[in-house]
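Okay, so here's just one chain, in structure tokens, the form predicted on its own.
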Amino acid sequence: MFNRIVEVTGLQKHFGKYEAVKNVSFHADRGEIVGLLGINGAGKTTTIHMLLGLTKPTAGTVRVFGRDIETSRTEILSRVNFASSYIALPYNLKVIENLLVFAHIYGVKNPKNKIEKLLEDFEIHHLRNATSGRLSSGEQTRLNLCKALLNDPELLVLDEPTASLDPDLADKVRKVLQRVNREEGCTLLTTSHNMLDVTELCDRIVFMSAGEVVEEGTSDQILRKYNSDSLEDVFISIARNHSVDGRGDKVASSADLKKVKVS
């Protein structure tokens, strides 16, 4: 069994003269939950698009399950799924209809049983016959998560999985994802601006800034390295300085950082 599920090496993406991603390398091993962090524009989404084969890299390689995404994309994606809080499923279909369509695309056996369980897990069973376009943003987020788990993916890629959710529902979603990771061995790669997601879910963190990886490690390792007691403070420091110097100096508190004028 291949243990290194994702291996990104020297990844670059240029849009004309703009370098969106610059020499990015990281990995995710089987059963890990890896957080890809950074402000908007840090290069996270472009990196994910290249990892899923939606965008071709300017340079570098992406290997998933030991295979190159460019040459084995169909085979790889049959074992992967993706959910984003910012992508809506077809508005004109009912919740149950959307999930049945995707279950058919994914070749899910006994799709009705699988769908009913997922609707219960994400607490939207009562909306099964609602038109998807009439759901709230939080309900659409959970519908997307149901869709993403239909095929029991070995790799689940998530973009802001708790966006638009209140604290109670966000906690319930994290618990479902932890259970899927623990019981099914699913590897997760997730982006988030919610530091509670990061501290509760992620085994390792990859910080990106201005298209580059600027820090990587467990939450504890990063907090110790920067002599901080808050990942949010480290995140803000990286966002405002656009880099980290690795000297282990104590980062400013979030209260202090919020007083700094952002240029």
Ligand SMILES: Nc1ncnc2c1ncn2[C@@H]1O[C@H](COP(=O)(O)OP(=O)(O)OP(=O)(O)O)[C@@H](O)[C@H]1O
Given for the second form:
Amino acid sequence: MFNRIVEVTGLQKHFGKYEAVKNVSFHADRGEIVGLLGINGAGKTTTIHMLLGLTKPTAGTVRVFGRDIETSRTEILSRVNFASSYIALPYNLKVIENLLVFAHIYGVKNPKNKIEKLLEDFEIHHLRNATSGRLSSGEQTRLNLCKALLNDPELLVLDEPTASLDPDLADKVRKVLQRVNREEGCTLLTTSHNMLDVTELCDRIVFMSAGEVVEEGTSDQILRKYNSDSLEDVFISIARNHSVDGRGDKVASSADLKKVKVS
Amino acid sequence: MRWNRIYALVLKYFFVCSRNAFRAMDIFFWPVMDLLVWGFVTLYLLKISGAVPTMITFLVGAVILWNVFYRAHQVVCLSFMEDLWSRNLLNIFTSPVKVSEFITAAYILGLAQAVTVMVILSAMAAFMYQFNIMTIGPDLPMLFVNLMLMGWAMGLVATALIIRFGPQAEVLAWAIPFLVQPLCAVFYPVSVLPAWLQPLARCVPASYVFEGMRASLSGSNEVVFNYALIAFALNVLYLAAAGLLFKYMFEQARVKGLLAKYNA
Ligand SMILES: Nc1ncnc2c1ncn2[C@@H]1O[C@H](COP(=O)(O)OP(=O)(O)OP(=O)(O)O)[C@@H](O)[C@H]1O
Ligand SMILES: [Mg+2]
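Please give the other form, namely the form predicted together with the named molecule, since only the form predicted on its own has been shown so far.
Full assembly next; the chain just shown is listed first.
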């Protein structure tokens, strides 16, 4: 069995003249948790959408489970799932109805049991008959995560999974994700602006800026390289030294970046 | 194609309808209003002009069959727009749902809606205007199928345009049927149209259906099969063209990152 779950090579996305993603290559191996980091507008969400086949790349390839997303979309996506804090499930359906619909989409066996278990895991069991639209954003986020785990995905792609959660719930969600990763061997690819997510969850970090990967490694490696003990400081340092001018013209080059020292 | 995914999409729409009183209006209220108004108009015409009594059967039959086409078209669009409005496109198109399954589900809903509307309006017309749709006889299924197919094709065209041009193109879901209505020969024969419009009307499957309906109601059934056959051939052509257009627009939306953007 191959271990390379995600292999992104030379990925580019141009929207008209604007280069949202310029040249992105990274990978994720089986059982890894990879964090995709970067400032607002760095191209993380665009990259994820290309990885999921939602947006068509201008150039480059995405291979998941060794297959090309452009030619094997359905096979890949039935073993993958996705959640984002910025999208919701249909607001006019009840929580249970939404999950039932997606359970059928993913062909989940014994959907009722699976749904009840997930609702308990994410502590929204009491909301099973509530209309999804009335959930608070934190509850909605957890509902999205329930949907994302319905099919026991081998690869779980998350866009800022803890963005709207209070620290207590964010911690609980991280624990669930960790458990899914350890016990079920689920590979995770997640973006986040929450450095606690990164330090607690991620085995490896891919740092993007202005559509390019500018750093990659374990958080220890990156901290050592920047001679810092806080990822937050490193983030700020990389962000400022790669600050964007207008829509994405990088001011500092990667070479400049390597000279950066964080006090 | 996997039926579990198609079933899921159909189920979702039923959940939406069961939660939404306004959607029930699309299904029941408007078609019923349509029939009421046209029914009374024909009663009035009969009274003042002593028009031939077949007229009421023509007009009431036309209203019922027009609604078969219009509602099939509308539900194909609405089932897509529900996902657009509820920002669910991203969830759907990051799941293994294939475009073909998405379209099939919309078609099934279009069929369900067409049947529902036909049954309700026929019952009502029988009760209020003593109009028995069954007098169209064995030709009825042929006419019904052709209207539904045309509803599917036009619904898919409108949906393709909405995918590409976004929510501001939503008005197409309601407008397109009325744009073609003058060419459909719903309430009058094609021969009434100006000479230069007639060839255009001949390209619209519904024009054969409504000519067929009138022929059938006036007892000249022998032409109906040919009409239905021409309409069917045209429908197959349009369905294929609509499918290609949808595929193209969907790919365009992927290139422009629109499927994600409508969620933003
Ligand atoms: N469909 C689109 N059309 C045009 N520009 C787009 C489109 N989608 C994204 N962009 C642009 O591409 C750039 C990258 O956006 P993206 O959403 O990938 O950033 P991000 O790294 O996820 O940022 P954030 O941390 O704020 O979520 C942004 O400048 C955005 O305006
Ligand atoms: Mg983003």
